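First, one chain by itself in structure tokens, the form predicted on its own.
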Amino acid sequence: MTLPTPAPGKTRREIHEARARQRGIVIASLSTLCVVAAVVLLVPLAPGWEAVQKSFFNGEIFLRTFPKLLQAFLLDVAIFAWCAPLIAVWALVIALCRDVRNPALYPLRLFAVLYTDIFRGVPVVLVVYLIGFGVPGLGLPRPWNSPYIWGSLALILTYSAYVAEIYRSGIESIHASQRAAALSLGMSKSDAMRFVILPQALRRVVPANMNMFIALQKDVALLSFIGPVEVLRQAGVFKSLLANFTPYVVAAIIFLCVTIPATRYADYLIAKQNRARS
């Protein structure tokens, strides 16, 4: 029995892997179609489907509320836009404090440890409540009593703790020999960190930070608990006025339109990084 002749430029192994991938795609597509068909056919047969459809998937209310909810979502985007860069910078400061090795600067290291422990240990919504209601309760004049400012500060403080740990993991992933080599070339410790360690570490943690910023985009909605009329609060207003939950579905769809592409891009970055390492 003679083996099939490989296609020009391809080995038998590459041909086999290509066929296996094609087979996998076909099987995955068929199984997905079966599941979708089962959901589409079986869910409407449930006894309470008509009531659920009227309460959560009302087309008239969807079209009526979508423009105003989309407009309210722009506030979520604005809060995210000014929080994200501040988180990136403050988290890097915390990570560098955590990496301090000079005994005289140990208080900075201790501060960084306590900071990450506290803000990673307290739920985000509780930090939003404590800062969003506590600080304006001091009787500050306008605009310093604004829930937008203190709600944003709560998100910045909390997410900086998580992002700082991601930065630290990237810094520690750089082999100690590179730091030693930089010092042997006459660089100071700060220059070694700035020009040798940080550029590599920051590239390695981009995918992980993308996932954190996706989570931040969703958690901006928590500020609705302290006053800002963003998309979640606006959906609640429509729910009360119309006695219908469809506005919440609309808000969920708006969030998904932003978070799904960002998630896929983060997955692409992770896959690209894995390919580069292999």
The other form holds:
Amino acid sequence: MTLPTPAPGKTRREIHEARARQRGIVIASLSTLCVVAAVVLLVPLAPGWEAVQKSFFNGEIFLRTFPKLLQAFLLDVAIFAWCAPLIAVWALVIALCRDVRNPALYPLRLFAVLYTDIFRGVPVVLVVYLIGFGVPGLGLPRPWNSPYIWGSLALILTYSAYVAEIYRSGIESIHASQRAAALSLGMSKSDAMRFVILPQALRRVVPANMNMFIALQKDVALLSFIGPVEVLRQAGVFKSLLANFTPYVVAAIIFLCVTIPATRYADYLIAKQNRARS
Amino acid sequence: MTHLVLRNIQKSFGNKTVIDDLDLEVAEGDMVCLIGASGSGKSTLLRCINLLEPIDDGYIELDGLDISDPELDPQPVRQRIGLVFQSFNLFPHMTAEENVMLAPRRIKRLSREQLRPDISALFQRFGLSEHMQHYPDQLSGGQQQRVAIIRALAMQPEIMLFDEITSALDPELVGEVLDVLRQLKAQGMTMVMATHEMGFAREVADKVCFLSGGRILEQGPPEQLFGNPQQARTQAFLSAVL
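What I would like now is the form predicted together with the partner chain, since the data block earlier showed the form predicted on its own; can you produce it?
And the full complex, kicking off with our chain again.
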């Protein structure tokens, strides 16, 4: 038997791995091709395909509605942009209130517990309705009856409950020895939290919060139920106007253009953090 | 002059007694080494002196003040007692210099500029001048531990406690950390140290205490405790580790 002659400059392991990689790529390409071909060939055979194609994937309507929908999406981005920082701050207040140990401040702690329980327990859309219709119903003068204000408040209140819990998990993930080190130097408990624990905890929860904020960007569309003509509502207007569902597909694609890169970035951050910790 | 006095210290976690009716006196400028097997109560004792762990009973006196009074605010007491940990516990998000400056900045309300001359001098004395702007994960274990010692010294404590500060180090890095302690000793710092470095204890300590089951079974000058231990358990421990 003759041994295979090794290629110059490569170990046997490298040769083996290169070969396995090539084989993997070929198999993955073939199986993907089969599935795509099946979808492309089989779906149009469905009896309703032509009707669906006309009402959901109408190229002409796509091009006609896209600019206006993109413009409406800017309103979603704007609502997101003013909600996100307020959530980040308010959630931190809630998270810190939950860890208060001073008996005189017990009401704060009770408030924080009830707050997170209530707002994590009610569907977002319900909070949007209750606050978005309820508060302006008090007969407030302009501009205080604006659905932008109260709809945004509903999102801020709900998302802060989740983000507060993320902050808390971050705070608890910092090892007790860090606090001990700060206290042993004679620092106060609040200084230990502010300068030693929080900076580390906040960094650690960035990826988890990224995911929350991606969800927030999507949930901004819920405000369409109480008035603001953002992308979902604009798509609804077009749907009624043109008797066609294509605008909804356009809206979905616009959302994906933002959320997919953001999700990938969050995954990248998580992977980076896991590498750093191992 | 007696600096630190411990009387009848009792400490238990749940129903496990960790320190059992322990007495100890530390004279000013003395280096006291606590030796004994893992779990004999050395670390807990140091954490109790720094008030990180409240004692159940007994009292601790620092320079005539009963610091074990449960009603006492521990913060000013801890400023007078430095504690260095086995696992360094540097703040990983701060440079070495920021680690050292944080407590004096917050507690003594000194600015970075006011602190810099003294702190640079400390870094220089312990051979770490080039590492002031480095983060802990850029430093070796021995360098991290020396930064941790500087961090405790920056508060100008009257007494320093060391909790097995060389146990997490690679053997070749132990020497540089022990050298720091020799310097502190020469300078007259009062120190209590839990350690497994018997050679070092023998060389530098004024008093060595052998702990077992949360009690000091035997104590004395190193030549006596290492040379002629009286208790059977001390003899057994020493012959196992030496």
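Just so it is clear, the structure is predicted and the values come from calculations on it, not from any experiment. Each form is matched to the other, and the largest set of C-alpha atoms that superpose within 1.5 Å is called the rigid core. Numbering follows the first chain given and starts at 1.
Remark: the rigid segments turn against one another between the two forms, and the hinge among 237, 219, 55, 198 is at 55. For the chain modelled as two rigid parts, C-alpha superpositions between the two forms yield a turn of the smaller part by 13°. The two forms line up on their rigid core, and residue 31 then has its Cα shifted by 3.1 Å between the two forms.
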